[in-house]
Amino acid sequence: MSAMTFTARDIKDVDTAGTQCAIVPLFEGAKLAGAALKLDKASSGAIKSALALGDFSAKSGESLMLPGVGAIKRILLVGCGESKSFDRAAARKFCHQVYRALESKQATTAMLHLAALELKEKEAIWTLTYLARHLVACAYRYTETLSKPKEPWKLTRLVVNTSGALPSGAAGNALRQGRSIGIGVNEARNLANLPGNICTPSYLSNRARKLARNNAKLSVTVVEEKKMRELGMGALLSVSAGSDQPAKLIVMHYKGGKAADKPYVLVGKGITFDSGGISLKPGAKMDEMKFDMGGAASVFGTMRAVVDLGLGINVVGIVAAAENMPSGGATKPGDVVTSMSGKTIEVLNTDAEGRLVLCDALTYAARFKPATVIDIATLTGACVVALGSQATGLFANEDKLAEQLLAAGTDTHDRAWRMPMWEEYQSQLKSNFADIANIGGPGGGSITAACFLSRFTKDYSWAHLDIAGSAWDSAPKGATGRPVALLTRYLLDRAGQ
């Protein structure tokens, strides 16, 4: 999806190293040194003049493009604020400013002089990882269903001059990780942005097979409805009952570790369009329900990143894909269905369908004897009310797993917030006619949804990510690709990278 390349090396002659744009970070009040001083001398004092005239003050978020010299076509000054205040938030602003400035001049190659940021090794690695991810993700443009899409500007190559600030190997690895995460984010965004008449469960099946093509470490199995019936997946099948599109349980098995190593399992809700079924949604904004497969999209995006990085662990991606539609054959409120686990479920509301496809997928996940299982779903509007779009709702049956995911979210700025899942909430799911009801009333909707899923995850370490608020934006409308960065970081940590 991205032809953007990133390289890192130690460049001595910075004043003659050819590029369309030399990126020079500067702090407020700091004396010119290193690459900045050399480029200033080569440009007959242009940088010092800009500072003296007040054209550039080096405040955080500020940038100035100067004419270049020789093989260096432009010099981009990027303000970093006060040196003592340059934290990760400032680093993110720096990365954003770099992208905006390069885009404004349509520069296709650039060179970043890293040493000017004066970062310690750990922070330098983090900054380069984030920069590569940010540049790749910002370059994404949706074009799939446009008859005459505009040819987007593309940054094709970024060279990082380490100047001894970081070993070139470590810098290159950080850039590679960031690029792979960015590609994964864009994969998720593109799938979620596709309209429901294109991105059907069958389309997702074909997409999985395409991902596995020519990759010996990745295999794909698609469980069809006939096999689902044999397995007793009555909950999942109850959701697709009203649709002409057959449900699919897509299993992507990546074998990067030893055969005996337990896999990390990701389970994605893949409702390719959610009308609400017989419990029909209001017409306004129903088009946005194409995003109801955001969890599935994030599984695809994460698997894409895992394959690209060649991680030395085993990962299984499971996507429960179905379309929720009303028809004469659709499941009705009050119907009772039997899940793969054998538990019976009273379907009080057919618009609470995500948990029905997930519960059978979570039961299916147990056969892999997993190290951990993480499900990802645009599950509840209640989570949007609770957390807005900033944080993903996190529920877990084990503190260690919850802490690992929270740490991965903080590190990538793809943040989650842990929600309670106390036993007292379980009583809201009582049913007079089945083992469990599929909704728990108006109070604590995201919590009772998680409690429902927890009934099917007793045999392993499990976490649930409710991404109803974080998976897509309404203004401008489009998928965000979250939480691919969080999930990939979690798996990188498990792989020791």
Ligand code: BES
Contents of the next structure:
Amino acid sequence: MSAMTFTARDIKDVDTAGTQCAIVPLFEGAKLAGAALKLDKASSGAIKSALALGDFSAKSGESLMLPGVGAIKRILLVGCGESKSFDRAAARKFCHQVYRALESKQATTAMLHLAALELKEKEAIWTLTYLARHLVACAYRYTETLSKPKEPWKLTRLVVNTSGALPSGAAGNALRQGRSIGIGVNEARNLANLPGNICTPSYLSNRARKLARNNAKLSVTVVEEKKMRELGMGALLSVSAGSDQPAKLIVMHYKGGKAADKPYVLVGKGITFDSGGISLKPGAKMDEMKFDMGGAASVFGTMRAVVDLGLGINVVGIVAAAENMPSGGATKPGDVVTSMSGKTIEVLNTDAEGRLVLCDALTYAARFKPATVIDIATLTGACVVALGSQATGLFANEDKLAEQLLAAGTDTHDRAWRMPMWEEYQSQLKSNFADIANIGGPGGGSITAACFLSRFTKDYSWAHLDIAGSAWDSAPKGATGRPVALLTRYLLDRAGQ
Ligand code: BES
Ligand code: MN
Ligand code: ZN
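Having seen the form predicted on its own, could you now give me the structure of the form predicted together with the named molecule?
First the chain shown before, then all remaining chains and molecules of the complex.
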């Protein structure tokens, strides 16, 4: 399935330029001007008449589909509320309204007359970026394991008329960025939605190889269990010990910058199914633990967007993939394992497995001499208790990195919230039998998990994103593709693009 296409053009002949749907956004109480006025005239005053009748008053969240005229098959009026209160939230609402109005229609093309709003350039740019991303994401259908595929959305092409008011280059760039982010979000959702019997660590490594195919800037290497043993990755290996599926450490290296530029490293938790291991989880909703590779999925999605955008920076995506299962060979509570860093870990609970695969991947990350390292993980139920599904939990050992990530989250409405990682929490991880325990007791579970990881990330700027709540929706059940938008924005900002 190829994603929708977008183009920005300065269209002069608004009343005759053929489209299956002309989209006219309007502010409350504003006088019709530009394209809106031309379309009104062409349609014998249909827009003015709708306003006069009170059928449509341009309030935010309102829309009205009118019959078209000539080559313009339909005219969609979309309310944007009061012009003085048009902010990112209103822009998002506008984008959602566009989808809602076209969702069930047969239109395959549409033309957005954005200039009718007379937005400032900055506002127009984030509206277009969000619109392209939103429409691409709305077109996503999960079909992999259905015998009858779902009906696809008909719309495949959107033209944005800049009316000369907005540089077509900047508008095109915004659309391109939004589209790439949407494609990345869908990649993450699709991988996370796949069931555990299909999406195994081996499946993920094949997916990475596929992503690198025909791509000179992207190379993939997979560290197999034998090599992990040589590297001393005893923590990672302790998680896959009970599974018939071998663990894979997948490394995707994107070289878009100069050879000497330090890479931005993303590390994803890729537990393709988390049964809890010997510390078996309760049965209810255990199926949701197929989403426990949501962090890995977001690394795939972000890499996909980075490749698609051809960013001028170096990025390394690392996925620590394993399945957490009970068996005769499984790691047991009380077992002590040695991590790649040399630190010994007492595995008091085999269900705290995410930090075990991550700690070795984070130690491995140091070899890339990273500019920053960001790990993404469905790490703790405690994070869901603390923040629900709205915010991703953010932990960092450097304020600048934390602020940059928070800003990227705000910009993309893929928001994170910073959590404390004070020294005082570290003592909860004390063990009598190893350097560190893998659980920190009942209080502050997402914080002690982050503290555990912090023991392995002392040599570089590091942030940890706990997406246990934000990575999926429960009704309808499905992956959200978060935080691909946040991460891609963060990388776009670093690339100055
Ligand atoms: N994958 C889970 C975390 C999780 C729970 C994600 C619910 C999404 C929804 C993780 O591996 C886990 O089991 N964490 C334990 C840690 C505990 C044993 C210290 C948890 O949160 O209960
Ligand atoms: Mn677990
Ligand atoms: Zn887990």
